[in-house]
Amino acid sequence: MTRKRPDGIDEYDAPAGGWGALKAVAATLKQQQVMTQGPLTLLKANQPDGFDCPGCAWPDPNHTSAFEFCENGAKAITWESTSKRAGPEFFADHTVAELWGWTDHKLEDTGRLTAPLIHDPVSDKFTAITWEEAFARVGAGLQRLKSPDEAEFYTSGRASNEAAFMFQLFVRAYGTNNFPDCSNMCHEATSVGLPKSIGVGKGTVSLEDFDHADAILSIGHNPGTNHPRMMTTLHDAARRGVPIVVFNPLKERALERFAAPQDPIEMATFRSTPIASAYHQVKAGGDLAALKGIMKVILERDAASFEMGGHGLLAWDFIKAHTVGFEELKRDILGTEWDQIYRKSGLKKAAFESTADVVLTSKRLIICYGMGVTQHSIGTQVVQQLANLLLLGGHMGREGAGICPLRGHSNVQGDRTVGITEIPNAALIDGMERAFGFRPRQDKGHNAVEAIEAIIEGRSKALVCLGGNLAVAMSDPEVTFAGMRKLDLAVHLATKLNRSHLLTAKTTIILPVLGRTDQDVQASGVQSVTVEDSMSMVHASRGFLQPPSDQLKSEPAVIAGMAKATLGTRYGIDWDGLIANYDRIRDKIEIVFPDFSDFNKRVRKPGGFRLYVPAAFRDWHTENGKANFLVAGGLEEDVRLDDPEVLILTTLRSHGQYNTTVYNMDDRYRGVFGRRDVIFMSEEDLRSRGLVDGDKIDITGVKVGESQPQTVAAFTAIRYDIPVGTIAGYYPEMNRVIALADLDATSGTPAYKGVPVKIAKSAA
C-alpha cells in the first residue's frame, strides 16, 4: 500500500512557465486588488518609457517585447502597486505585540504605508507623526551619539542609484563608513573574489553574449524562481542546441523544462523545451570539489595531448599573454585525489568527463552562478575557481564567453557602483572631494555581520535602513532580534510593514517612501531614477501610478530631509537643490565616478548604456596587470563535517517568495502548497535515521565558536530527490540554526547554503 504524502505535498508535473505562470499572474492581480490598473502596470514594466521591475536584476533585451515581465516579477510589481493600505488607522487597531504574532506574509499583505509613524512605548502602537517632527527626531538621535561610528546605515538593493548615492553622501558627511548592505549577504564573494582574479567584481558578459555562446555552465542557482526572465535566454539557447550543463543539489523545474509564455506554439500545444543537457546533483558544499574535478580532467587531457605530440588543449596563447599563476593551480588540481573529489562532491567520474567534453569543445563558454556558490564558508574561493575554469580556455574578453554572476535585487549591483561600500578606495574618496569639497574618511566600516555584532554588543546604538528587512535576512535571529531591541534609534524607509520594523528601539520611526511604480514629482517636475542590472547596463526607470498617499516622499527626498536635520549646513551641500532635479544628483555621480560620463545624456537613450567592464576587453585591473589563476587549497571547508551525524542544510527560496518577502505559501514547482514548515530529505537519509516521509523532526545547528546552537522544532520531513547528506529548508525560517559566526571569512557572507546541522525525530 502506498503511503499517503503529507498534507500540502503533491507532485507538480508541468513545466516551469507556461499556463501555470499565467494563471499565477492572474491570481496575483486578484489577490492584490489591482485588477483595473494591474495589467497596465505590468505592460509598463521593463519598457524604455516605463519603470524597472523591483524584482531581479536580469537585463532587458535591446528590442523589448510587448510584455517583458515574468511571474515573480508580476508578484513583485502587484505587491507594490496593491490597493491595500496600512495607514495610521490600521496601526491604531493593533499593538506591536499583536503584530509580532502575525506571519511575515500577513504583515506585508496589510498594504502600502501611507504616513510617517513613530512607536509609542506606552500604548505599544505606531502613531502618525509629521515629516518635520520625524526628521527632527532622526537628526537629534544621530547627533546625540558619542561617535558617528555608533550608527549603522543599511541599504537594500532595491534603492535607485540616485537614492544610494545620496545615502552614502549623507553618511560620509556625517562621518562614518558603516555601510552594511544586502550584497554582504548574497554576492559579496563575487565582489571580493573576482577583483583578485580578473580585476573587476562584476560579470563580464552582456545579454547579447548569450546569443553567441556555444556552451553554458549553470551552477548553484534556480532561475525559474529567482530571476525568471533569464529563462527566455536559456530557452532560446537550448532551442539552438547549445549544451547547458547544470550543477545543483536539487533538480529545479525551470532548468529541466520550460514553456515560454511568449511562445504561441508552445502555449497552444502545451509543449515545453528541455533546458539542461546534463544535470549533476552536487552535494551542498561540494562545488569546490566539482570544479576541481572538471579542471583535473581538463589538465590530464591537456598533458596527454602533449605526450602524444600535440599542442595541448588549453588556450595556451591566452594563458601565456594574459595570466599569472597557472603552474601553482596545476599542482594543486593534479595533487587533489579523485577519492576526495568524489566523496565531497557526491558525483562520479562520468560527470566530470562529460562536462570536460563540453568545456573543451566550446569556443565561447559562459558560466552562470548564484548564491548556491557564494553563500558558503569558502564562497570567495569557489568564485575564483569559476574564473580559473574560464581562463583555462581563454573564455574572457571574447564574444559569447565570460562569467555571469546572477544578482538578486534589481539594483544591488548599482548601489555598490555609486558608493555604498564599507571599504572606500582612494578613487571614491578623491571623487567625493572633487564633487563636494570635503574628504571623507577612508578607514573600513562595518559590513552586515559586523554591524549586527556591534549592535548586539552595544557598540552601535542607531540603525537607519534604506529599505529591506535586515533583521529577518540575517542569520541567528535569536541574538539578532535581541540586539535590535536594545538600540536607541531605529529608522526604516519602507513601502510596506515588515518584521524588522517591529523590533522596536527606544525610538523607532517608519518613513513611507515611493515605490518603483509610483510617479515621483519634485520641484522641477516628474523625475526618473536609474538602476544598473547584473550586466552593467544603466537605464532609467519612471513610475507612473498615483502614489498611495499624498504624504509619501521619494527616497532621495527623505534622505535629504534626514541629512539637513542631522548635518545642517555642513560642507555647504545643497540638499534641496539636489532633490529638486535628479539630473543634479546624476551630475554629481559623474564627477565622483568618471565611468558615468555624460550620464544624463546617455541614460535618456532607450535602453541606457553599459558601464565599462575592463575584463570584458582583456584589460586586467589587478595589482599585477594580469588575470590571476588563484589556488583554493584542499576541499574541506569545515572540520565539523567529520561528525557522521552531521547533515548539510542548504536554504531555499520558495516559488512564492522573493528574498524575505513571502507572496504566498506555495512552492509550486517543488510540489509544496499552503505551507513552509518542511525539510527536504533523500529517501536514504530518512531511512538511515529511522524516519519516513511526513515525520516531524527537530533541526539543530552545530556550534560555531562561542555560539549557542539553536533548534527549529517540529518541521515535516519530506522525501525528495536530493543528494545523500544534503537537506534543504526555506529561508528565512532556517536562519535560526545558522550561527552569526558561520560565514566566509574572506567576504563576510553568511553560509546560508552550507550549514552543518543535526536532526532528531521531534518529541512533538
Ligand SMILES: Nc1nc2c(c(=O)[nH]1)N[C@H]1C(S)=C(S)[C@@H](COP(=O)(O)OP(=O)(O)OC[C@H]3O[C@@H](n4cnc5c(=O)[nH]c(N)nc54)[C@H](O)[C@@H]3O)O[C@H]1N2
The other form holds:
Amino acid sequence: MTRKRPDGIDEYDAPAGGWGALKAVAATLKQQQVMTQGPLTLLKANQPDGFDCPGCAWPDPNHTSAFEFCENGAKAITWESTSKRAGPEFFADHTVAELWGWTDHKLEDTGRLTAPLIHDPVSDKFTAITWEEAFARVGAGLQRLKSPDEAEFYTSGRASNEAAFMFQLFVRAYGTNNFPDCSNMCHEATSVGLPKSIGVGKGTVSLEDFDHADAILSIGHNPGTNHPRMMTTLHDAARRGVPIVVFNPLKERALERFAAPQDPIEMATFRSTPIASAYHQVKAGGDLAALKGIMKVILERDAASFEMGGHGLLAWDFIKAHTVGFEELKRDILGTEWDQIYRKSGLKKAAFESTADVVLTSKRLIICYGMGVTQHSIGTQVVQQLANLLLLGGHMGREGAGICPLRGHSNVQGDRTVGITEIPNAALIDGMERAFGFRPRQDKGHNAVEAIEAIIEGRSKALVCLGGNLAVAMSDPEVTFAGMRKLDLAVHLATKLNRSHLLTAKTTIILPVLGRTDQDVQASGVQSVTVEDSMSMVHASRGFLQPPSDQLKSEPAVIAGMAKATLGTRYGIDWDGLIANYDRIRDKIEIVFPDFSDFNKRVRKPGGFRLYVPAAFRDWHTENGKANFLVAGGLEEDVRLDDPEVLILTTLRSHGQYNTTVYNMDDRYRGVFGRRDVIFMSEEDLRSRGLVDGDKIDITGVKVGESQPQTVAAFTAIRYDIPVGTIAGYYPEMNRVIALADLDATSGTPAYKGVPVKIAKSAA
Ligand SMILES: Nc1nc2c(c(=O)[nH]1)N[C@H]1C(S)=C(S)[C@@H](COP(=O)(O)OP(=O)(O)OC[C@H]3O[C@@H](n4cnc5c(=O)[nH]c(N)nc54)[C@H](O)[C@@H]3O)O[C@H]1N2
Ligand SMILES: Nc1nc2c(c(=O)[nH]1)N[C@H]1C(S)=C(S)[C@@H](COP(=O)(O)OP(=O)(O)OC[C@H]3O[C@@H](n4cnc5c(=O)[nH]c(N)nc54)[C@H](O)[C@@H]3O)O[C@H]1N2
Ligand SMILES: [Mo]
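Instead of the form predicted alone shown above, give the structure for the form predicted together with the ligand, please.
The next block holds the full complex; its first chain is the one shown before.
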C-alpha cells in the first residue's frame, strides 16, 4: 500500500518536453497578459533578424529558419515583455518596509519598471526622479569616495557586449578593478581551471561537434530545465545511438526521457526517447572521486595492455606530442584507494568500469557539465580532472570532441570576453591604452564574494549593479543583507524590481533599462547589440517591441550618463558619440580585443562569427605551450563531515525559476507543485533520523570559518530518489544556511552545491 504523499508532491511519470511543455507556455502567456505582442515575440527569438533569447547561453543552430521551441525561453521572454508595469504610482502606494514582506515572485511580478526612482528615507518610498538628477546623484556619490576602490561594480550576465564594454570603460577610467560579476558565482572554476589545463577558460566544442560525437558524458547539469534547447541536440544524439552517460545525484527527468516538441511523430504518438544510456547517482561533491575512479580503470587497463605486449589504450601520440604531466597524474590516480573512491562518490566499481568502456571505445568524446561541478570547494580541481579525462584520449582539437561547460546567462561569456574581470591581464590593459589613450590599473580588484566582504566590513561604500539580484544570489543573506544596508550609495540598472533594490543605502537609485526584446533607438537609428554564446559564437541581437515606457534608456546609454556625470571630460572619451551609434562601441572593442577584427562587418552576417578558441586547434596558450595533466589533491575527508550527523545539501533551480526570478511555484519534472519549501531526502536518511515523508524539519548550516550558522525552519522533508548523505533544496531559499566563507579557494566560487548541514524535526 502506498502512503499518501505530502501536499503538492506527486510522482511525475511523463517524459520531459512534449505536450506538458506546450501547455506550460500557454499558461505563461496568459499569466503575463501578453496575448498581443507575446506570441509574436516568441517567433523572433534566436532568429537571424531577431533578438537573442535572454534565457540561456546555448547556441542557435546555423541558419535558423524554424522557430526553436523552448518552454523556459518562452518564460524568460514573456516575463520581460509582460504588459504589467511598476511605475511611480505603484511605488507611491507601498513603503519599502511593506514590499520587503512580499515574496521574490510577487516583487518581480509587479512588472516592468518605467521611470528612474530614488528612495526617500522619510516616507520610506521610492519616488520618481529625472535622469539628469539621477546621474548627478550617482556622479556626486562616486566622486565623494576617498578612493575608487571603495566602490563595487557588479555585472549580471544578461548585459550585452556593448553594455559590458562601456561599463568596464567607465569603471577603469574611474580607477578601480572591483568587478564582481555573476560569473564569480557560476563558472569561475572553469575560467580559472581550464586556462591552466588547456590555455583557454571556455568550452572548445561547437554545436556541429555534437553531430559527430560518438559518446557524451553529462555531469552536474540539468538541461531539461536550464538549457532546454540542448535537449534537441541530446535527443538527436540519443537517436543516433550515441551513449550518453550521466553523473548526477538526482534522476533528472529530461536526462532520462524526452519528447521533442519539434518532433511531430513523438508529439502525435505521445512517445519519447530515452536520453541517458547509463545514469550514475553520484553523491553531491563526489565527482572528484568518480573521475578518479574512471581514470583508475582506464590507466589500469592501459598498463595491462602494455604488459600483454600491446600498444596501450590511450592516445599515446597525442599525449607525447601535446601534453605534460602524465606521469604525475598516473601516480596520483593509481595511488588513490578504491575504498576512498567508493565512499566519496557513493558509486560501485561497475559504474567506473562501464564508463571506462564508453570512454575507451569513443573516438569523439564530449564532456558537458554545469553547476554540479563548479559550485564546490574543489570545483576548479574537478574541472581540471574533466580536462584530464579528455586529454587521455586526445579528445581536444578533434571534430566531435572536446569540453562543453554549459554557461549560465545568455551573455555571461561575452561579458568576460569584453573586459568584465577583476584580474585584467596585460593584453587588456594595453588594448585599453591603444583604444582610449589612458593606461588603466592592472592590480587585482574584488570578485563577488570579496566585494560582499568589503561591503560588510565597511571598506566599500558604494555599489553599482548592471542588472542582477546580487544580495539574493549570494550566500548567507543574514550578513550580506546587513552589509548592503550600510552602504552610502546603491545604484541598480534593472528591468524589474527585486529584493536587492529594497536593501536601501543612504542613497538608493533604481534606473530602468530596456530589455533584450525592446527596440533600442539612438541618434543614428535603431541599434543592435551583440552577445557570445556558450560556444564562442558572437552574433547580433535586435529588439523590436515598443518599450514599456518612453522614459527607459538602454544600458549603454545609462552607463554613458553615469560616466559623464562622474568623470566629466576625463581622458576625452566621447560618451555621446559612442551611444549615438553602437558601431562605434564595436570599433573600440575591436581595437582592444584583436580577435574581434572586422567586428561590424562580420557580425552583420546572419549567425555571426566564432571567436578563436586556441585549444580547439591544439594551440595551447598555457605557460609551457602544452596541454597539462593536473593533479587534484587527495580525497581526504572534509573535517566538517567527520560528524555523522552532517548531511551535504545541494541547492537547485526549479523548473519554474530563472535564478532569483521565480516565475511560478512548480517544479514539474521533479513532481513538486505550488510550493518551494521542500527538502529532497533519501528514504534511508529519513528512516535513520526517525522521519517520514512529509515531516517538517529545520536545516542548520555548519560553522565554516567565522560564520554564525543560520537555520531555515519548518521545511517539508520529501522522500526522493537521491543518494544517502545528500539532500537537496531550492536556491535562493536555502542560501540562508550557506556560509559566505564556504567557497572554492582557487576560484572564489561559492560552494552552493556542497553545503554541510544538520537537520532536526521541527518543534512546532
Ligand atoms: N530556466 C532556467 N534556465 C537557466 C537558469 C535558470 O535558473 N532557469 N539559470 C541559468 C544560469 S545562470 C546557469 S549557471 C545555468 C545553470 O544550469 P545547471 O548547471 O543545470 O544548474 P542547477 O539547477 O544549479 O543544476 C545543477 C544540476 O547539478 C546536479 N548536481 C547537484 N550537485 C551535484 C554534484 O555534486 N555533482 C553532480 N554531478 N551533479 C550535481 C543537480 O541535481 C542538477 O541536476 O542555467 C542557466 N539557465
Ligand atoms: N544557492 C545557490 N546560489 C546561487 C546559485 C546556485 O546554484 N545555488 N547560482 C549562482 C549563479 S550560477 C548565478 S549566475 C547567480 C545569479 O545572480 P544574478 O545574475 O545576480 O541574478 P538573476 O536572478 O539572474 O538577476 C535577476 C534580475 O536581473 C534583472 N534583469 C533581468 N533582465 C535584465 C536586463 O536585461 N538588464 C538589466 N539591467 N537587468 C535585468 C531583473 O531586475 C531581475 O530581478 O546566482 C548564484 N547563486
Ligand atoms: Mo549562472
